[in-house]
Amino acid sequence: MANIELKGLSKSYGHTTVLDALNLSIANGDFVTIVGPSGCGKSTLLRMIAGLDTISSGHLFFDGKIVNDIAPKERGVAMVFQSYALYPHLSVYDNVAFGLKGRMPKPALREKVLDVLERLQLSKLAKRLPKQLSGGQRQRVAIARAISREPGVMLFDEPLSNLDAGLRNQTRLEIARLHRAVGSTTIYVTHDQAEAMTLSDKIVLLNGGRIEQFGSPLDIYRRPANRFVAEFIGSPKINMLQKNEALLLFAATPSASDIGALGDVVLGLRAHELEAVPLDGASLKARVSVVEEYGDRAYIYVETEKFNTLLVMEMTAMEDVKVGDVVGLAPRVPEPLVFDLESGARLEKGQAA
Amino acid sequence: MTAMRYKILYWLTATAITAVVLFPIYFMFISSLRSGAEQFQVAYFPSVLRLENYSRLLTDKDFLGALANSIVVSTSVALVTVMVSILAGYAIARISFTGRALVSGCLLAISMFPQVAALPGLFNTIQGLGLYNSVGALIFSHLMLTVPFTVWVFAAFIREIPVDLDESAMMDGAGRLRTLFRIIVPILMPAIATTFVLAFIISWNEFLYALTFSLTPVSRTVPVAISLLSGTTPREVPFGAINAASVIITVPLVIVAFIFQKRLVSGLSAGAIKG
Amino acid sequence: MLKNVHRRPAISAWLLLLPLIAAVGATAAWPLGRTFVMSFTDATLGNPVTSFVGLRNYFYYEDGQAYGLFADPEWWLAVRNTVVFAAVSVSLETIFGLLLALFLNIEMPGRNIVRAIVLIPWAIPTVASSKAWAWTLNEQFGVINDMLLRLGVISSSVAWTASSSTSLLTVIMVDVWKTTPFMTILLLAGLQSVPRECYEASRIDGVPPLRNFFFVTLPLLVPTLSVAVMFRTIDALGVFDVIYILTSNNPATISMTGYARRMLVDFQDLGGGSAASVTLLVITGTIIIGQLMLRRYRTERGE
């Protein structure tokens, strides 16, 4: 178990800066997800924490001690690779035992390996070679290998990206359960925001080598630091409205005057924050352009001449809407998220733009 | 074309190719079974079966010595080559260090220059080391032919192993050497066998250095011994013996070629194409 | 502190490379350097004490008479022999190698046996195969003369390896037999790296096979082909064993390597042999550099 601190941590290759002076503090035992678009530097950050990539400048602390120059094996970290990286010539048992050899006497090692295999329901597969396993089983071996050393820090590099959808959900649950049981500080890299939202205590949202926001999933969802975060987290993607568009939508509500008073801003409304209302009395009408039916809910994309883009809104399955229908639009919430047009930063109520 | 006709055509072509490939080897074999005056007759079929040539060769001290020399030289060369290639190939494929491009560039250059370019210098060096006319001279000179090429082949094989495995081993607490010998080497066993066989074949078949650096039977390999079997007039050339000796050094390699066909092909092309 | 991390992998790399550097340094780099240096000295096999003679091993004038390697008509004969040998045998090998590779690329149960058989001429010792060919080509007892006589192609036995009109051709033929497999292996690997989709796409488009070969296969094979041709050309320019076994040091077939070795061993002339070796090295090096530049030029043009 360890807490991890980054102070001004940077990575650059020649003149290209991949990570730019990151500051971050991860508490002991937390499950932290690093999420961001591809090329944002999230895997590099993970590899620097692991000790696989060197640190260009800044400091990395484990439990208050600088570990910049400490080899991976001495950092007390374990990692689950995207490709699993199982040793193809070793059995499941030996894959798990490899990292334990020389660390403990033989009988203890054996007991330890068998115990870990048992915990991941791999006991029956102990003698198999990796090539004789299914994708999900390989994934479990990789996790077993990582937790066998009881690392202070567990690192996951997009561990679910090679699994099919059903298995991905199941493994996600298993990882969450394991984290609770093992309690290691866990850093988990993914590009999938659903994984980030469901697994983490805290999310690091990385973009272009900088941290856009660090906070709990709900915090990030409800109080995104800026426009990028709001657009990255949440599915379907948040609706972004121009000021005049928002005015039309909120015309009938008390916040209309507040919105009118804002400077140069864009306003964000999530799909579930919009609703379809009867046509008579609706301040805004729109035509249904696409319907995405999920059974329990549907996302409908509507267009109106007054708006530049399609708006998406969530409807319950009860409401029967077809492409081509015209519906009235109204907000479900008293006020939208407000972002400064130029900087993209979110403005709190009363904060002048 | 029907499938049947296609098949027949294929195997007719294959047979023709086989005939061309085996043509000299077949007659070499027939001749090796003939002795005395029979050697000097044109023969298309093995009408006589005499093992005299073989029994004489296999009791001849010089020939047995040459055979032993060939085995000692080729085995030593292959062993040293494999050891050097494992270490160097791993460094070149896996560790980024300044000078890496230079090292692999030099290897490529050396593996391409003509053998004779080093001959005078090698002669001089071997004399200086006191190795002239010894198997040591042959092992020494053959390393020049095998090592640069096999290191190149080996690095190509190692690059095919995902780096994740090395990193995973590193995370598991293994150092470079443990990673190399516990993870990379076991995975590369087939490649190691290939490298061994390639180096063995190159050394076993080598002629220019073997001929130049040996003076007496002490250091002769079989190819050199065969090349020295001759007579002053055509009627004195011991064709039967020459061909029997050729059969003896050819058969092991034909067997090897059959066993390692796929691997040799991949080894040769790894060295050539990925380079 | 940072340096530490960066230096550590470098140190372990050089440690791992140590055996290689020792082996290549002692068996290749040093001898090569010695050859170069000795080509400017009057070194002989028996006399290790040498003095610098400048370019005299290569060329010099004295009393209106030219001496040295470049003034030796036999050297130029060896150059001519080697160049003819390399040009003809590499061309033939390329054609046969390509045909064989295409044939071996056909999916057919049992083709691995054919592949292994094709490998044999490459795998067995050149001395053995050359001796075998020498035997079949023998003027009096060889089956080739016998067959051709029976078929009426020739009216009297031909001294294939001894007659100066046929010896070079004979040597080339044997070399083609021996080295076509190597070409085949490389080209086969090249063929197999051509993505299957390329063929399937053109099959769906209904492209006839021959057109398919010239417009899909061949262009994709060009990189492999050029590498293979370069390898073989370099190898062929250094030819020794086939020629030596079949025709000894006969002037009609002697190669540059044979010439250099003869100077060294028969005439004990280390300096002269070195000069010939260095010249061959320069010729080969020029070809390699030329080829590499051509390749870079092609890549830059995006071909």
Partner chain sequence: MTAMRYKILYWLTATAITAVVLFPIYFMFISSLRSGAEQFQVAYFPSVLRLENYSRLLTDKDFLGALANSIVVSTSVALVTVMVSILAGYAIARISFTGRALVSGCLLAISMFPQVAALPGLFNTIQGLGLYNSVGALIFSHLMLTVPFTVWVFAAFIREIPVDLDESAMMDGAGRLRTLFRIIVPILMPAIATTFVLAFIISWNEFLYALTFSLTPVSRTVPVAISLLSGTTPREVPFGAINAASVIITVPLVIVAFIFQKRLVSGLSAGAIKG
The other form holds:
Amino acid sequence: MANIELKGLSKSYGHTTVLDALNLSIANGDFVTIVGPSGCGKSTLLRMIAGLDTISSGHLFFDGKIVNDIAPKERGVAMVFQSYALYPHLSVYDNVAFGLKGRMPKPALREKVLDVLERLQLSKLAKRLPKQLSGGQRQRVAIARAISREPGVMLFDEPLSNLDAGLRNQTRLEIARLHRAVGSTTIYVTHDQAEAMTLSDKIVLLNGGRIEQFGSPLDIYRRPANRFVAEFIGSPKINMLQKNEALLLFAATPSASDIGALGDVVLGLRAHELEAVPLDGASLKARVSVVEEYGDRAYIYVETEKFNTLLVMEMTAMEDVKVGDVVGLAPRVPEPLVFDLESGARLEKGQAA
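Having seen the form predicted in complex with the partner chain, the form predicted alone:
If you are looking for partners or other molecules, they are not here, because only the chain is given.
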């Protein structure tokens, strides 16, 4: 395991800055996921930690030691790529054993490789070549090869993006189980929010080469630092309301006066924080535009002449709502998230008056 610290870490290509003075501390044994929009610098940051890309400025520390100029093989890291990167002419067993040869006696090497194959349910495939494996099996072999070295740091660069939904879920569970068993400090790059929210101890949200927020999945979801974070994390996307729209929605609640006293703000409500209510007495009515069924739940998109955009709410699948229905809208929470209109920063209660 290793403690990893970034101090003013930057990466530039000519006049183009990809990562801008990042400061970050990752504790021993933590599972940290890096997410963000395409082109934000996720994979570049991972490659800099691995030593595959040079650092333009700033310092990278492993357990308090600067490793900027340390070769990748001397950093004690192992990396799993999106493309598997297996040796096509070697069997599953030999792919996993490759990095261990010469580092231990043959009996010990064999015992270690067989143990790793067993943990990843690959024992029966030990003699097969990569071309004889499915995508999920190849990815498990790549993971097995990485963990067999018992690295202090495990790096994953979108390892599940080539897999179908079922295999993604299965392999995600295996990665989580292995992290608990092995305990290596793990940094995982993905564009998939489900992976980030379910795997991570902490999430780093990058945007334009800068860290928007670093924290636990629930903290980022419930207390986003700004509007960008709130809109990026969570599916379906959070509802953003202008103040006059929020006043219509909260008109029958005690929060209406507080909302009315706010300055230039935008207010956010998650899908599960809205509900459909009987039309009688509803302060806001809307027409159902789209219904997305997910078996145990449904997401209902509604429109009203008084709002500029569609709103989405979560309902149980038992509730009978169809396109074209008119429903009343009401908030399920006493007050929404509040963001400054100009800066986008989330405002605590009392800050926005």
